[in-house]
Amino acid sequence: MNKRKLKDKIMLGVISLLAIISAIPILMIIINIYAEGLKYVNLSFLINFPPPPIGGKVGGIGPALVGSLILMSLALVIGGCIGFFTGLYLSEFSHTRLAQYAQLFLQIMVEFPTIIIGLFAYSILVAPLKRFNAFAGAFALSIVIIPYIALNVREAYKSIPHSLKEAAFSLGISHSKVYLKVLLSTARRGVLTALLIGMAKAAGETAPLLFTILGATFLYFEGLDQPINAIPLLIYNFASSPYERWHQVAWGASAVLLSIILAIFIISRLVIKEVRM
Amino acid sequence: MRWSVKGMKVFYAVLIFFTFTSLIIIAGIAVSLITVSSPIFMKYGLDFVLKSVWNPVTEDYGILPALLGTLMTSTIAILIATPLAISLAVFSSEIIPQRFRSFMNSISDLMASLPSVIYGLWGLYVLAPILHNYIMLPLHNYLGFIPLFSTKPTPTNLFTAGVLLAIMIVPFASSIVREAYAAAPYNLKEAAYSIGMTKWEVTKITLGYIKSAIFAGLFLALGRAMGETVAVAMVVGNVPNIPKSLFDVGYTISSLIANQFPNAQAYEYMVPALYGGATLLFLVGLIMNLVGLYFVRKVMIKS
C-alpha cells in the first residue's frame, strides 16, 4: 500500500517537473528578446531606414513594418474572404462530397510546411513576371491562412443550434442575409477569433516570403508589382549575417514583432473569455 | 416577397465558386511542384534521394544528406518532445489546482503561435551556446568515444536544430493531448477512484484510454518538424555532408530549399533539384497527416 503511494508521489513529481521544463523556454524567449530587443526599440527605431552593415547607427525597420502591414492586410483580405465562405460552405453543406474533400485537404493543408508555399507562389507570380513582387508574398501568405481561417469559420458555424438556424431561415429573408447578418452576429466571436488567428499567422510566417518579396530593405512601398519587406523577414536575414549592428536591428525587430502577436493574442483571448460569460 | 430564388442561387454559387478556389490552390501547389521537379527525377530517377553530393558546377545533385538531416533532427526532436509534451497535458489537466489551468493553458498556446523566426533568432544567440557549453561540450569531451557525440560540436548543428524543434512542437503536442484528456469519459476516472486507485494510477489508465490521441498529436508535430524551415535553417549549421553524429552540422531539406534557392536560377538543374527536394517534402507530410488525421478521426469516434 505504501509503496504505490511513494510512487503516486514520485510520478506526479517528474510529471510536474517535466511539465515545468517545458514551459521555462517561452519564458526565456519572451525575457530574452525583451531585454535584448528593447533597448533599440523607440519611435525613430519604427520608422527609419535600417543600419549599413559597419558603422552608422541603429537606424530602424521602418521600410520592413510599413511592408508587413500591407502583406498583412492583403493578406487578410484575400485570404479572409475565401476562407471565410470556404469554412460557411463546409458548416452548411457538409454532406455534400466537395465540402469532404475540401475539408480534408485543408486539415492536410493546415500542417504543410509553408515554404512549398512559397515555391508555389514563386512558380505562379514571380518567374513569369521576372521580378519579387509584394503582390506574391500577399498571395503566399493568403494561402498560408486560408486553412486556418477556413475551419476555424467552419467550427463557429457549426456551433449555432440548429433550433437558431431554423428560427432564422423561417424569417423568410434571403439565404445571404440569414447567413451573413442573422447567423453571423452569433457566430462574430469565432469569425473574429479565425480572423485573429489568421492575422497572427501572416505577421509571423517568414518560409513564404523567402522567395516572393525579396527584402528591398533601403525602399518603402513602391507599388504591389515591386520587391517590398516585411519583419520576419529582416529578422532572419539579419539575424543570420555576420554583422553585429544588423543583430541588433534583429532583435529590436522581434522585440517589435513579438508585442504584435503577443497583443493579437491577448485581444483573442478577450474575445474567446466573452464567448464564456 | 423580399427574397428570390436567383438571389439564393447566386449566392450558393459564391459559397461553391471559394470552396472550389481552395482546393484548386491545393491541388495547385502540388502541379507546380510536380512539374518544375519532374526534370530532376527524369535525370536522375532515383539516385536522386540516394545520392550524397551538392555540385552546381557539375549540375550533379543527390538530397540524401538534407534527408537524413530531416530525419534526425525530428527524430531527436519527437523523442524529447513526447515526454514533455503529454507531461504538459497532464500537469495542466489533473495537478495545478483548477483556477491556474486556463493561465497555464494560455502560457502554451502562446507558445505554440509564437512566430518561427522568433524561435530562430532565440535559438542562435540564446540556446545554442547554452547547449554547445552545458550539454554539447561535456558529452563530447567525456564520452566522445561513443559514435554518437564523437564530433566536435560547433554551436550550430543537427543536435540544436533537434532540441529547437522539440521546444517548439511540444505546446502543440500537449494540446492535442489535452484537448482528448478533457474529452475522456468522467465516469471511467470516478470508477478508478472508486476502487482506491492514487492518481497516478487513474492518470495512466486515461492516458492509455485517449492513446489514439497521443499519436494523433505526436505524428501531427513530427510532421511539423520535418517541414520547419526557418528556425532550422537559423541553427542547422547549413552542410551539405552526411551526419557522422549528433554534433555534426548538416541541412535539413526546407532549410536546404531556403538557404540554396536565392542563387539556384543561375544553374539548370538547380530549380528542379529543390522543387524536388520540395516534393519529397509534400509526400512525407503528406503521410504523417494523413495517419494523424486518422487518429484523430478515431478519436472523434470513440467519444
The other form holds:
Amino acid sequence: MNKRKLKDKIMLGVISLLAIISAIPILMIIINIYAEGLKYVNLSFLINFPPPPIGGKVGGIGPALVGSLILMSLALVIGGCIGFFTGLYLSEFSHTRLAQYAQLFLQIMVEFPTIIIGLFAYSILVAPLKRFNAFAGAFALSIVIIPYIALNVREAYKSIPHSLKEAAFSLGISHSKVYLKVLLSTARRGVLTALLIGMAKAAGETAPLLFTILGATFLYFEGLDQPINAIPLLIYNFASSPYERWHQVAWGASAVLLSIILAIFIISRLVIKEVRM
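Having seen the form predicted in complex with its partner chain, can you show the form predicted alone?
A lone chain is what you will see next.
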C-alpha cells in the first residue's frame, strides 16, 4: 500500500470518528429523555390535566398538548404564507436590491434571539390588550419560523431547471399560475420540507411564549384572546419547580415533545428526494 492510499484511509477514519463523536451528545440526550420520560407516557397522560404539586397521580399534559397543536397550526398558517411568498420572491427576483437586503435580513433573523421576538409580540399584542393570549404566542412563533421557511422555499425554486421555467412561461399563462401551479408541482417536495422545518421549529420554542401566552396550566383552549399553555412552556415551568411530581410530568412532556419533533424531521427527510425531469 502506497503512502497516498494510507493517508487517505487514515483521514477517512479520522473524519468518520469525528462524525461519530459529534453525534454522541444528541444521542445521549435522546436516550436520557426517553429513559426518564417514556415510563410516564400513556393515553391518559396525553389527555389528562396536570396533577397537583403534592400527592395524587402523575396526571398529564392534555391542555399543553392541545395548546401546542393550536399554536403550531396557527403559526404555520401565518408564517407559512409569508415565508412561502418571500422565498418565491427571493428566488425569482434575486437580482434586485430589495431581494438582496431581504435575504440578508432573513439570514440575520435565523440567529436572532427569539426572546426578543417574544418581547416584541408582548408590546403590540399583550400590553395593549392587557391580557396574555394565544394569538400573541402564535404571532411570535410565526415570526420565528418565517426565515426558515423563506430560505428553504428559495432553494426549492432555485433548484428548478431554467429550461423548465422558460417552457412554463412560453405557455402564455399568467405569472401567478406559472409560479403557483406549474413550478410549484416541481418544487413541492422542497416547499413541504420548508413547512415541516418551520413546524418543528415552532413546536420546540419556549422563549417567545414566556411573554405571550402566560401558560394556562389547568385550562383547555378557550379562544385566541385567552391564555393558553404549550408543551415547551409546561416543561420549563414544571422542571424549574421544587415538586417531584411536576418533575415527572416535565420528563414525560419532554419525551412527547421530542417524539413530535423527531417525527416531523423524519417525515421531512423522507420527502426530500431529487425530482427527476
